[in-house]
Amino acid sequence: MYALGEALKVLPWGTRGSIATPGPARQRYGGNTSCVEILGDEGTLLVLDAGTGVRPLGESLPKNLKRVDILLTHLHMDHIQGLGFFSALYDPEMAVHIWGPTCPTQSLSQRLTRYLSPPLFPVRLPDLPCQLTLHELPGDVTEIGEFRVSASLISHPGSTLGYRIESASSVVAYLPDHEPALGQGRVPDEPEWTSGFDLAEGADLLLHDCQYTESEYIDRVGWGHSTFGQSLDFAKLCGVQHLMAFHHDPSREDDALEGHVRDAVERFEPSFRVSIGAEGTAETLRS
């Protein structure tokens, strides 16, 4: 569990990108697809995203909790594939509010619809017998509980949002998908003209997009991710906190990310506190 000052809890249930991905050379960092938990002091519950660690994380509610809401950067599949194994959209107690991206053609709802109907699904998003309402960002900033949540869209394909979610006393911004450097091969050095900027600026923690090494990266071009490089470049733009890197490859074992993550450390030499996501570890943060 990731702790921030006296006010914020940030546990990963999901660090993969693209596909889940199980078995031993992955245990470290865990299998899931995307997915993180954040608890306030008061017992506000946000769930950002909903790839196949929501599943996991739905089992370890609070038994008295009677709302959670779902943070969506966008609708790819490792996004929302466990959304409908979430066993809090079958409690009839319990309000669940889904927010995500806008789109000029279809409704949230309609998109998601999309998914949760058969043939991909047997349940339809309608029948959940939750409180279900859903929300579409961006927008005003949003008072969810004691946290303040600013929503922009960045730089992946399709409608993709980036989030900041502020408590009284700290700042995690989750940017899971996100390429910065699209077309210019590195970050930009102005903050204006870099995607994403206003919602890790200051950080205390950012959970942001790795998936890439240098290599890899230059015949991926346009498909929204960035290298480990690039995000060291991005967190130090930012001037963040703490840098937890985030959407690892799934052909990626885990031997090989803490490699590459050291290399790019050593060629960076950062200011800043470098992480891999993993799934369920437990360290304290202060800000």
Second form
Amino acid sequence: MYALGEALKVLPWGTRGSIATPGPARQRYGGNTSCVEILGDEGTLLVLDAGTGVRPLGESLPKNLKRVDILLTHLHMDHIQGLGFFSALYDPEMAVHIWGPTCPTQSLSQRLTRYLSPPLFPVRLPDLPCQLTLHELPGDVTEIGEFRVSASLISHPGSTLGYRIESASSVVAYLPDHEPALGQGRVPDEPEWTSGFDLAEGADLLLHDCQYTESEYIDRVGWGHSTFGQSLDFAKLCGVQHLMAFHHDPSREDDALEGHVRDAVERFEPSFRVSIGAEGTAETLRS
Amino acid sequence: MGQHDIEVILMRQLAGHLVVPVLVVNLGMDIVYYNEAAEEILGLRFAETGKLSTAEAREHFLVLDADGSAIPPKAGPIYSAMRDKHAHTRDIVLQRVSDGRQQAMQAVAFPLLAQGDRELGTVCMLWVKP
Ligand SMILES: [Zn+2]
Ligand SMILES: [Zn+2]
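Output block for the form predicted in complex with the partner chain, input the form predicted alone:
To see the whole picture, the full complex is given below, headed by that same chain.
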């Protein structure tokens, strides 16, 4: 499963936004909330967000893994709800590094402990058996194993990060909750005035918020999410090779999701590849 | 690369919706954005000029004291707000170079201090004196 020689594997374990939505009508793309595994060919494993998808990811960790880095975009529940159920946190031999957004009043540890402590959760975050280190972002570009990781604040309510992950040969950008059209109704056509541009510029793969249809967005301006069309505009501006629609609305059944993406693609005729993020469907980026 | 920080982008978006003239200034004292209400006062169009350095701005408008003497950039409220990390206000007269038109205004400047100890620049709002 983890063969050497693959440049970079991107495996979504949860693609749903807002709340987990299990059920037969959402089986193709999945009902777990945001969580993506990034695995480099030297064995470095990054976990992007810890929505409910991080629980099954924990069951599939390589046996010899000694370190895992969890990159949280923000602390909305759909991005941290699975954290307490991630097996690596209960392994005393495992070094777990959690990266997340800074805040002027409380540390990342204090804010996560508001969820990971009684009465909401039986175990307090600082009492978990793993070797836990927390890091606050944005900051300088960070080297994690074979990856260079950049994080910047992006347009979404509260402190929210997007990530750019670079290997020697590939770039993945992850902006699951992002509203670059805020205040204008459309994505600006000027890179310097576009939230998230630096993160996504020239990416081989961009996982981006595509939560709403155009008609839904009208009543949800400022909620921090994008339409399929806005995401296509953003991806075009950034010059990406492949846009993966992400953070599917909980109300969206599989057939409707495919229909909305198909309609947007027909209207827009992108010159880059477009796919729908699906739980368990990996993308392998090669040099 | 070279995208503005999200706080500056959001500030521009907000300013774009306000009727009060607003200038967004970076740490190098360049005016990186001015809104439509400010276009009216300055006699410029942002779409045409884009970012204005201090020297470029001086070609288009002068910032004067009530007695008509020029206020050096480092004595003005924008620089002071940036330096002191605190709001500053000052009565000024803006004089357009193109037609010499003068407008008495109150300039209110506040620094953009962001999370993670990031200093991003200054926002200056201009209130027309009655
Ligand atoms: Zn979310
Ligand atoms: Zn969110």
